[in-house]
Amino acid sequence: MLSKITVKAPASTANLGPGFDVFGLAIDAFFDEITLTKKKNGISIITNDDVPTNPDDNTAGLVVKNMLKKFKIKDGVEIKIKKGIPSGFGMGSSAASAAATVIAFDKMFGLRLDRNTLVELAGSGEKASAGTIHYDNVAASVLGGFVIVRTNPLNVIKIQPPLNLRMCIAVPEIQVPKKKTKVSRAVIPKKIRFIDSVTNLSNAAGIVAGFMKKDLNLLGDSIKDVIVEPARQHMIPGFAKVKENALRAGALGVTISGAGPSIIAFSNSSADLMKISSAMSKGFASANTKCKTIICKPSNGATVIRK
């Protein structure tokens, strides 16, 4: 068993359009870093970032609390959090902290947990930020690659993404609510038309087939959501123009990244990624909104960087 360990976990994009709460993809745009240190008792959080330091209100703190209880461990744990992922912009910021923590805790106490258990425990931390437990972002950050989350019982399927897959992410410079995920989940329709369910299901199946066959054209063409995206797009200034511009510039598919407000365009490594990014910036500019753009690719999952 270790007395100290540092783990980093990647950002992620969830849903990929029609795969709401089911699909996740780890991306190398940003990383969170968590250092756990054993102490005599209690849980303490140290950070220079704007995150809660009460363990019950912090995803990493809640993960440690739940794991200490579940495995009847008497030691205390100090949690040092270094945030690299912007919080509240649809890139799995809280999930990455939870993912890094669960891997660090597993290694520190020599638990050797299977991947479904790791994802389940990381997901328990999401309650601190989202108000509910969901696994799409944490599964991607824990395992890396493209993940499909099945529940009751939890069973995560990982698929290795195509090597030439690239993403352009436009992050608008707008104010987001503190409990943004909770707010954005509140606008999702409670009832949906049967035809819309069928449309999203067919597109979700197309995304899985695209990843399996390494067919980026099929993948991009299937990133179409007729349920959640229309309900959320009013929360993102210039969304329609950003999407239209990215597709015209050569993107294969465009959607909201997770709960937003970032917008993600999927493309091929041979495409003009700077042109797509610039087109997305112009789309936001049409709504008098500045944005930052990031070009990224799929990432591996949470990894130990120091012991």
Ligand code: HSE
Contents of the next structure:
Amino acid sequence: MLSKITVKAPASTANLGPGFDVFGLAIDAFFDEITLTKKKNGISIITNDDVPTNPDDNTAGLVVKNMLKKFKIKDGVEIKIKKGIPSGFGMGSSAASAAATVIAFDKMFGLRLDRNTLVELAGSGEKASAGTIHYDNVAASVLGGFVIVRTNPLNVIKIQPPLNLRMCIAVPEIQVPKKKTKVSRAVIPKKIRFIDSVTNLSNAAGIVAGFMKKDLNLLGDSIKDVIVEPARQHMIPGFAKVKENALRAGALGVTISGAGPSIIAFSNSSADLMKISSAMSKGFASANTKCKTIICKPSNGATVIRK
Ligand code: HSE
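Right, and the form predicted in complex with the named molecule of this protein, after the form predicted alone?
After this comes the whole thing, all chains and molecules, with the earlier chain placed first.
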């Protein structure tokens, strides 16, 4: 058993278009760092970042609370949070803190939990931020690579992404609502046309095949979502133009990153990623919106960096 441990967990992009709540991909754009220190009793949160410090409202706090209870551990835990991932922009910020916490807690108390249990516990922390539990971001952040989340019972499948996969993420400089994921989940249609579910299913299958066959053209071409993206795109200024520009500049597929408002373009290492990134910036500029662009690649999952 350890008295102190630090774990970092990567950002992630969820959905990849048609895989709403099912697909996640860990990305090396940003990382969160969590340090757990064993204490006599209680849960406390220390941070210099703008995140809730009440354990019930914080993904890491909720994970520790749930794990202490589940494993009947009487110790207290101090949680130090160092955010590297911007919150509320669709890059799995809350999930990364939860993922790092689960791994740190597992190691600290020598639990040796299996992958699905780790993801399930990290997902329980997501409730603090999204209002509901979804596992796509946490699964990617815990395990790394590309993940497929099957539920009831939870069963996460991990696929190692092709080595030449690259992404360009454009992060608009706009004000996002406090509970953004909750807000952007509220606009999703309650009923959908049968034909639309068939279209999304075929594209989701294309994405999985693209990852398995390491066929980036198939992967990119399958990033087409006729259900969630049309319902959410009004929340992102200049979305249509950013997408059109990125595709024209050579991106293989473009969609909203998670619940947005960041937009992600998929490409390969030999493409002109700077050209795609400047095309996306121009798209946002056409809607009078500034953005930051980040070029990144798939990441490994949460890893211990100090103990
Ligand atoms: N699948 C989730 C959503 C991801 O799109 O609402 C949120 O990060």
